[in-house]
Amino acid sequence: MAKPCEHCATNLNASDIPLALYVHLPWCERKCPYCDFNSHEQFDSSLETGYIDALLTDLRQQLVSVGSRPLFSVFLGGGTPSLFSGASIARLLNGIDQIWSIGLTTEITMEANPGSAEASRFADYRSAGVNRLSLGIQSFADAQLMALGRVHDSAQAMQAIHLAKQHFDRFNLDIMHGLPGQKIETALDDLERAIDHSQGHVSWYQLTIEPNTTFWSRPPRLPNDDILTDIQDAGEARFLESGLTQYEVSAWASHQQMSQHNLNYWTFGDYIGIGAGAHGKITKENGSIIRTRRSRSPRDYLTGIAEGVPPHQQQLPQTELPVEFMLNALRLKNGVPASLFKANTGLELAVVEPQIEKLVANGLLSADTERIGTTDHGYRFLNDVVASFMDNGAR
């Protein structure tokens, strides 16, 4: 690890950094061919009780190391969390509240699929304490849903949205484009319907083929680059007309509907991760920043929790903090306050001034000294902008 330097703070004030909770529920009804997340088939409802017991034990174990910091937000991800019953989600959230008090206004998001079995439970999830849904719609076209291996159809997607509107003031619609066999008109029709039926938040992003997926070993025929560019340009124009603002690489929302949990990620906040394969980021009282992770296998995870095995931990070297921060913060369309760099890394902004000055000169980073953020041009080349900080060391 790099030694402290004249530009580096001696420690961080961990209590000033928001601390959220991510809960991973790793089972799916069927693994989608494009999915590289930690998800597993063969879910059985008999697993729910033991797994929730393990999650709450996991939380108790990890909270010991972070003291009395308040809970910022909760996110139930997967997998398909909506495979769990409303009663199980209620027991989970009640258990979290008893261990780590959930505030009356704390954002509690749950990912859900539009299948009829899950959608019928929305009222139970709301009663359990969930106050925000993220619906995995992906497309409103049955042909594209079949190509993606989804277990729902367009009619079920619309029914899920209808039920979400009945029970939730806040929800996200998750839509992909650049799908197998997709034409520009179909992609824009998906987006139009998502905007029309949203509650003010849409996640819209291009399908990518990831290693260790079925699509990687058997690639589908995807639209060519020209079509993908046309879809992206037309989609961004449609969002502009809609009044939804792009606040993150793949998210558009009205101000009141922005995901607070995700904003905490992108501003380099802290989060505890519980569940099979869950990752976390924790700032210690001594100023060190720790990445944590749990075993990906549900069976190994349950065994490890029963045996009191702590999550794997890795301290982030100071030399990696600038790029870690920029990788997250620059995803935000408007960037972040410049003061946040020191507040959440412990480093003086001087360690990245050469990179910032060069990017500003090239028109890729904003010249606003009070904020760190890209220009519109730089946002289109975000990977290149972030890569500029990769060779940076804390000197």
Second form
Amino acid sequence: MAKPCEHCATNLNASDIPLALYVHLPWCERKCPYCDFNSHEQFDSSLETGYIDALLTDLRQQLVSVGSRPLFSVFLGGGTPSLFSGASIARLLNGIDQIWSIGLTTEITMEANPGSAEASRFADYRSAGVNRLSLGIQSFADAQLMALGRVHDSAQAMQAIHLAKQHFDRFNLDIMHGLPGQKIETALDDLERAIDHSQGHVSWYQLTIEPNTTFWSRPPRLPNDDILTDIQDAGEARFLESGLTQYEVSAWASHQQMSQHNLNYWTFGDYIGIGAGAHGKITKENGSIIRTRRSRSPRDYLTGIAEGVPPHQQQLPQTELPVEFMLNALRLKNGVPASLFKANTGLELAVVEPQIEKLVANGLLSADTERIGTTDHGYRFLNDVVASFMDNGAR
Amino acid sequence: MTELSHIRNFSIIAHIDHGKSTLADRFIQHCGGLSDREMESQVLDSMELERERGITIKAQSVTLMYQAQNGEEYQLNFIDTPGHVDFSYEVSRSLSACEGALLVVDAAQGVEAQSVANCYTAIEQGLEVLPLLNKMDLPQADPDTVKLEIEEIIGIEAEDACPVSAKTGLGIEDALEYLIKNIPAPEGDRAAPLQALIIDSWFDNYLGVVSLVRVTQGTLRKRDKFIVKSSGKQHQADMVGVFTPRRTETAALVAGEVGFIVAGIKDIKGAPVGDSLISVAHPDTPALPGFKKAKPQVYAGIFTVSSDDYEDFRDALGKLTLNDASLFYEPETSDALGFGFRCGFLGMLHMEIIQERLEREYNLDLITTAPTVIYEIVTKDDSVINVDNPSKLPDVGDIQEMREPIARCTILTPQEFLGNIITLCIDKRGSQVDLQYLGKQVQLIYDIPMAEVVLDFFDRLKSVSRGYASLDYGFHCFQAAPLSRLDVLINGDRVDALAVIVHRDHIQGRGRVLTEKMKELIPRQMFDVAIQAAVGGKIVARQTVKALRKNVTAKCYGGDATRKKKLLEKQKAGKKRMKQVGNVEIPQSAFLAVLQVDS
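Can you switch from the form predicted alone and show the form predicted together with the partner chain instead?
Entire complex below, previous chain first.
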């Protein structure tokens, strides 16, 4: 790969890059054994007010250095955001709207647990302005839910879906597969029910064991690679019949249900991250791209905000931009327009031409010069495809 | 300066595990060469690799001052010798600096073949060989039978063999007394012009070339000028001295002594082993007889994993050959592996050690191809060529006759394992030359194809005899044999570096086991990998490494990207030690799969 020049980063036009907002609400009733996200137990509703004040301060502070761009989308993730009351969420969204006006059609997604306490608040969340829910169903089998350490059961899941349907036009069902001891039939049962009850969006993803989780230190017995692939194949076939289209590695949807916020990640758009442990990615007006990160512990976060501490920032070296871009863009089933590479990295496509040529020759990337996207074969080996854009490993 | 009459230069001949290093440690300890605190077990095996493997590879020396019972002080120069069958060449080098050798025999196990061979070398070189019975502390020690064996098998007087236990320290002083009484003092006129033999040379990053020399006549003082006889180049001795075993500078090395010399020689070929150092004032002083060059028995290609390391690799080989003249190398180009070197080794252990030294001491990532012996090919036009690389074999149509090297193998074994060993020899296509009962042991002489001997014969021999049988072998002759080249095809392409030459009777078996082994070693990739073994155009075995069906990270949103990237970096690092042949990533181990095939 040609070495990009450190001084020519200015051909990036930050104002053309969509800017979304990610809000992290870092508490959970109980930490799941597979989860490596920043989440903390011992939530107390008395924390809500202070934390939301901090989030708004955080947003004000970070927005100053970004310049004026419209708000593309909002995502409230966690943790378990639905531990927060409807009133708190309303105060949060009102605050955001005052700082950075939320458009009428702006997608505002909130992650929610299907527990009964949370589900009872769905109506309040809707009135607060949330217009899309992402429900962490994971499975409809009680035994599996128990093994996953989830706090809800399948009856509660069904009830939550029922309530979500009443109040939301758009919601996602999160379903896992490749669960401990799972067979192809039980995986398909879960998927079948998810498709049946979905409103047109299902995230269906394989359980992976991440470092710093309970499952990592005490690994459950997972299905072998062949079973996992059989599950994947059968699931994809089932989706095809259902009419939901795969648009990302783990996401299937009808067109109008696709997550705008996630699409922004995958097209290498910008996002401000507020809250404990939140990450952001910002293209500065000088054309450099930085990643921001807040302290993971809620207490440190609150203290930091009170003291006006800026988020930890790291500039992405230009040599890392191609792999960062591809890591996201190639997750999209149809890839992205080729012009997006230059628009969102500031680099000429020529810097990755040798890798692209080789991948095309090996049948892993599509030969369409207007788009950057994998072939069906390359999509299955996405990690290998992305790895070939790592600057230290190109052979 | 020690009088000639009070110098003793000696080696120890012993089988691995018979206690040579421990005995040497005892000698050093007894003579106060090191304080107890400094006494690291097995001081002489200084190469990290040597200590790990518990074997001696390189000649080392130590000079000790011994206060004898007669009240006089003696200078003992002990030159260590390697004990493994692969390194007989090094043994003869060490012996050439000595007037005597201690033959250490395990009093419980008896004489073994390698010691016999080394004893003969010592006797041929005119050394006094003194038997020593070690491990006398063991309850199963049987000194009388072992003495008888020494007399019957080796043919030296053993009645007075000195009983010792290097482990407990029993008899160490007696052994030293026995040594100074029976090993002759060196001769040599210290006033005569300098004449010294280079026994060993190695490269030190700070000092340049360091040489171990035996002065046969004259004196070499610090700052003296001398000439390296073969090149005629003049150098000045910056430093002379002895190992005690610490490197200790002295004012001079005199006739009869063994010590080191540093002369600011930077060129690694400047002081070759076996060369003579002579006085500048007397350039006509004749050279001492050098060493017979050891002939490599095993050849293999060595390649760097990354082609960027090629230059470093070449320099490293140059430095290694300085003190390992038995290592042969010449450039080789492989379609599959790129540029590398065809290297010749004394045996498999030698090959493993060279590869390990290159990787450890020079920090190189290497791929070694399957080792092969040297074949003699008679072509249709009656010319005879030597082939040390299966991929260089002429077309079958051009070959009139293929001849393989035959090793004459001497095996000593307790009688109870005789049946197992004969079966093994027959299995390895051996033919019996001689069988004799000597003491408690049987001496078997077999002619076995060298290719079979170097592959895993020694290990197999040890395993069928519970470690008791011992082996010595040497090249005997070339013999016509029905041989073929077994090619390995990866996804239909012949990989030159994987070809091996096998006996026709073994084609099916080797082909099958080789492909099975490779299937285990090649990781699953994005596509099926077909591994085929073929002779000529005919496929004799086939295995498939089924394609990996997917390699995708399930979830990835926003801030995850950094973590996912790290994960991919890890995956990628794991592949770094693999060589890409065509589209297929092949790990180093697969190139040596043939060694793990015991058919």
